[in-house]
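As a starting point, one isolated chain is supplied in structure tokens, in the form predicted on its own.
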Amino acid sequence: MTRSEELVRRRAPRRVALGWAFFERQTNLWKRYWAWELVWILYGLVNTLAITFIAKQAEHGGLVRPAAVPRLTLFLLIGTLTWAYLSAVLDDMSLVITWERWEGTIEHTFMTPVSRTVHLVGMSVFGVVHAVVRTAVIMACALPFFDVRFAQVNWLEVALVVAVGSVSLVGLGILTGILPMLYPERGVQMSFMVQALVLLVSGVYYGVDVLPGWLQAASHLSPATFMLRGLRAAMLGGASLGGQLRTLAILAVFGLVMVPGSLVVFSAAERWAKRTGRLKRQG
């Protein structure tokens, strides 16, 4: 073995353990703020009920068959729950350096000699476990209220879109936490405006057949229209994991391009900000 190699073999385990140690400041931060995140809850919980209820009222009015309501209403869900799951990452990733100078660490976490990578992959670990869990609890709330049935639902493929498309999430919550960086009075609601934008093109609520021809073309640019699209493919359409193969591939390489880009541009954002003093200014 030679001494470059012993040297990765000797720091992947601190880096694991300095990876963890963000994760965990992250936790203790979720435990303190408890009562936002019952707020946060509560809005998604109330976010995915009004928007499915269009279901039922699309039955009552006639606009739409009885038989199609089950369908109609499964639809709706699988949009209003991955948006709640891709907010919620998002949020936790574009608020990252919020969330450092709300808590008067920032200077002290980005001038400590630890990669940026390291911190910023704890964080997203955080970020995925943390939007799968709030998700969990809102879709436990919302179906007493419906009759949803998931009979044809691929599970498996459920799983493997979220995991492989929540890389690709990653990257461009990395990019968009870019933003209170160089701006601090502005950038968190600069990051919302991106989110919005994400929400617009993607067909969280409608297919993005139903878009102008140009929104459809930027729709291509949104990973998570790919997300939406692989698991309505799952729970909808029942596709075999054969049919998933393409919107698998195209979320593996929006994963492969946009972590890896995201964390080049985040260092460079970075020492930008450190040289013209942004980091110390307070949001």
Given for the second form:
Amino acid sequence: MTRSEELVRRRAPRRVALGWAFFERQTNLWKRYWAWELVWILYGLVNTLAITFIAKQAEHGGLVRPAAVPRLTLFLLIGTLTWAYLSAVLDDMSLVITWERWEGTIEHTFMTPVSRTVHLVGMSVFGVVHAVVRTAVIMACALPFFDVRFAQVNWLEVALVVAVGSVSLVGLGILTGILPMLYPERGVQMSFMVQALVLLVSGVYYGVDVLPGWLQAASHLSPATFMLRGLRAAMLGGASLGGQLRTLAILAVFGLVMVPGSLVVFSAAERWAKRTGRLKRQG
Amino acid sequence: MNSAATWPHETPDADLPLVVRGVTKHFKRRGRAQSSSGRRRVHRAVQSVSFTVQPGEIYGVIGANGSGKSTLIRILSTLILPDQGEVLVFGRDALRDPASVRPLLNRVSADPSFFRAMSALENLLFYGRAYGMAGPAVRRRSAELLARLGLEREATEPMTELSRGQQQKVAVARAFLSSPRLLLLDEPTTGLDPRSKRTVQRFIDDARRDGVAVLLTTHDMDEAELLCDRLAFLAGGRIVAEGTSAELRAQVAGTDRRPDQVDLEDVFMAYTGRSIEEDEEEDQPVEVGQHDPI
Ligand SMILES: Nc1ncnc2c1ncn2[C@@H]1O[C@H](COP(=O)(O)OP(=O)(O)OP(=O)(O)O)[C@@H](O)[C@H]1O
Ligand SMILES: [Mg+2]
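Okay, that one was the form predicted on its own. Can I see the form predicted together with its partner chain too?
Let's see the whole complex now, leading with the same chain.
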């Protein structure tokens, strides 16, 4: 075994333990703020219902054939649930800086011997698990309201798209999490702006083909576009295996570029904050 | 020493807990920047500060409000990058290789800050783990530290339910938890009742006995006299006097007073009395864009 292999072997479990520190901390915080979780679940549920009832209106108003209603319902449901999932991940990641600023703990956390990569990976794993649980609860509560058919759904493809897509969402989340470090006052609003733009260009409640050309071009920059494409293909039926593999490959490339890229940008932003004394504003 | 090879920045100062050489930090003042003229208000928080802390030494940094004590401690904690200078912690370069020094140090900040909804134990569990300690070891040591600080009953309460002084004591526990070899204490006893203050002072004294090096800031001259082996007085970000309490008192006493007729408060008045205006702010040309994001 070479020296570096030996180092990696010794450090790998240590890294997991250090990342676990963040996962455990977030779980403890989550327990203390469970009432907020209820609020977010309720909010997500209301959102899901409000959008998905459009399918009923379409039937009621004679806009679609009755036979097409379950499909429209599922189409809208995929959109709202994906959006709930995506915003849960992005919200958690955009709190990496904001939350610790609010608590005043940011300096203590940033001077621990945990590398920023391990720190952010720990937070991301929590964010993804948190988002999966929250979205599953919203889905379970929303389903009884509608007539949805899952017979044609390929759940394995669903799981793969969510798993691979989440990696790029984490990258996007780390990027939006940087904004509050650079702009202590406006950073949070800027993260919301990013979310709103992603909502528009990714075709959450419509296919991106209905967008004007320039927005369609922009949609290629959002991993959510491809996540939705993959999920629709897996859940609405009629997907070709080649098409799904292509979507998965695109999502994988997004992840492979965005995660290391966002880590590099995060480190640069951290160095800048340390040079200008903005890690913590005053005290 | 075998491990030397793993530390690229190791130098002959490897036995010294802290070597600070020529550290300078200027902050650009926010607000109406006079960018039209290319000049910006620059605030000199720390200026050409150099000193060394020996193993088992308590080194006091004294100065008026705004004299740069906390900024200095933030630089040593790898939280602020200075414009100039060098910081070596046990010979490792804290500025170029912060990861190599972080396991060796810990800090009490002037304001105790915690995840306020979590309990003291949960907070300590997180910070202990972040320093690589195993869960059971953190729990054991946290319980021990909190008991010594008289906080057994409060250990599982959310931090918001604790008084400021109690939170301050948890902050002391957090700093000692990771058994650092260099402790950076920014007003660790401010806001503590006399008994708690004494407990914390005993903690610091015990740490010194174990060979831990301590950098301490305080506004309490009795505490400085009691604990510090050597003192530095900061004014306008500069060290204006350094020495043992006896040496500094003798300097201030001069020829017409005996050193024991002078106390550290007199020393403080003598060395930090210069006009703040003269140091505080100054217009200085700064290259535009120097501090823009990334
Ligand atoms: N992040 C920052 N950005 C801009 N200016 C800063 C920053 N941190 C400190 N300063 C300025 O540097 C000067 C020194 O501040 P510092 O907090 O180091 O003083 P101090 O000696 O710790 O004071 P105190 O006794 O009140 O705690 C102050 O004038 C402060 O306004
Ligand atoms: Mg201070």
